[in-house]
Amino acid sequence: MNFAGFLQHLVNAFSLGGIYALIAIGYTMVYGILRLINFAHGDIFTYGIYFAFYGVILFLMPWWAAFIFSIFVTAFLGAFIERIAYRPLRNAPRISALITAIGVSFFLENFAIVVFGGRAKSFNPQTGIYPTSFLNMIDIGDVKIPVLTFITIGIVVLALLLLMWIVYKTKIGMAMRAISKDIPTTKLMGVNADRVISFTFMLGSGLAAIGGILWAMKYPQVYPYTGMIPGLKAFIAAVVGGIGSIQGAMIGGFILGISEIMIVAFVPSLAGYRDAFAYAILLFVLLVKPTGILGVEVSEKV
């Protein structure tokens, strides 16, 4: 492989892994605060793409302001799951919480069959899903570069920004650290954890709807199980990272982005093992950190 063939492929490489980041990072929270794998957010990931779809397609927006119109659906649709499915069960066994996880993902996937349909709707630019100029190619001396990926790397960028913002420099983001370490010393001091808690499923949510459109717009198809495979991997990425970290699961995802790509790049024909090299790498670090790269090892009480 030549160098400019290296360069196209790693460009490939971080457009996927910042993808995969920003759907770890939605299990990464969600498992910092409550310690609950919300094995629904591959299918919010789904529903953020459906959203997009029908904006455009039935209710006529234009395709950004479909977009837009998803993030914040898919945001509610977060929070809403919280109220109605996790809230009650907060103080129940682990193991119930995590039984209702996986309810509410079979809920999500049936209802998407009932109400979608069960056939794939193309996501094709054609139809005004997105511009068609996103698809034109960038020359870089010998290297052709879709718009699409320059456009995905830059929005996974703002919202990674974003999200520190959020995180580190609002009282939002403080009460989130706060309550991720004890809820009720948090709650004594004067924190709304209910608000917190939901605000970080919307958040995560949210993030889930801008990688879930990224990816529609890069395989331009969505069917009800469409977040079941990258939901997945964004799951490895956020243990691999430390799951509970969020730099930890933007690190996972851009390592399993990078593995992807480069492994087929360089090793085409075990480009149909792709998947199988993100459990892989999950096995190799949990034998060699099994708290993640990132993760710090959490002592409980007995």
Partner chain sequence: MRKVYVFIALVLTFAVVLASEITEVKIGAGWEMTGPIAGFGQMSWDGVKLAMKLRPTVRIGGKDVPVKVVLLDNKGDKAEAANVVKRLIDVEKVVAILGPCTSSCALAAGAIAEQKQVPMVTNTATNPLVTQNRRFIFRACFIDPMQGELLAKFAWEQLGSKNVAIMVDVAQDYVVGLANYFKRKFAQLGGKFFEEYYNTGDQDFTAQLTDALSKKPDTIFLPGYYSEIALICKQARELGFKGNFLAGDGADAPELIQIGGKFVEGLYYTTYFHQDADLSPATKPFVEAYVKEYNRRPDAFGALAFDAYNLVLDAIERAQSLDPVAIRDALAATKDFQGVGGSITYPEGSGDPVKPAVINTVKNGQFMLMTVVRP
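Please could you give me the other form, the form predicted together with its partner chain, since above is the form predicted on its own?
Single chain only below; no partners, no other molecules.
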């Protein structure tokens, strides 16, 4: 492999890793606060794509308006799911919430089949969903970088900065951090825990919608199971980075994106098994450092 080839692989890896990171942050935030792995997160991602798609196709919005519309609707969908599926189980054993999450995931997938149909919808600029200029390539020597990759990485960085600001500089961010430590005590301090949890779900789901739209622009189609594999990968990324940690999810996303592309680049004959490789990374991390790269040891109260 020559140097230009390696750089090309690196570019591909960053553009994939960025999207994984965005979805992983959603997983990690919900886990950080509720100790719940929201398995429906990948399906929320799918709905984000559908909302953007129908915003343009059905409601004839300009693309940017449809994208903002999708982020907000998806955020409310996340909060709605929390309200009806997870809140009633707040004091139930954790396993019940986990099973419910899986149930919600199945429900969302099948509901999408009924409402949107089982066939893939095209997410192509030809239908006016976003400007064709996003598909342009910038040549730097022999390396070709899609404009979309710049946009993806730019948005990922922006979203992360905004999130950091919310979590560390605002009042609701402080409440989120407090709740992640101890819900009952935080409530005693006069914080409306339900509202903060709803807000967390909205943030996470909004990020999933952004990830979904970027994903669909890169791989221009959407069908009811679109979010399954990216969702699973983002979950792995969150665990690898240390579930509960936002920076960790970010790092995990990039690690997964880079290692997936590099395994194909260096050992092309294993390309068919790159999903298995992602699971292998997960197993390795769980064996060596179960809390993930940036995870902190949490001692269970007895």
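Keep in mind that this is a model prediction, so the values were computed, not measured. Rigid core: the largest C-alpha set superposing within 1.5 Å between the two forms. Positions refer to the first chain, counted from 1.
Chemist: Once everything's superposed on the core, is L60 shifted 2 Å or more at the Cα between the two forms?
Modeler: The answer is no, as the C-alpha of L60 shifts between the two forms by less than 2 Å after core alignment.
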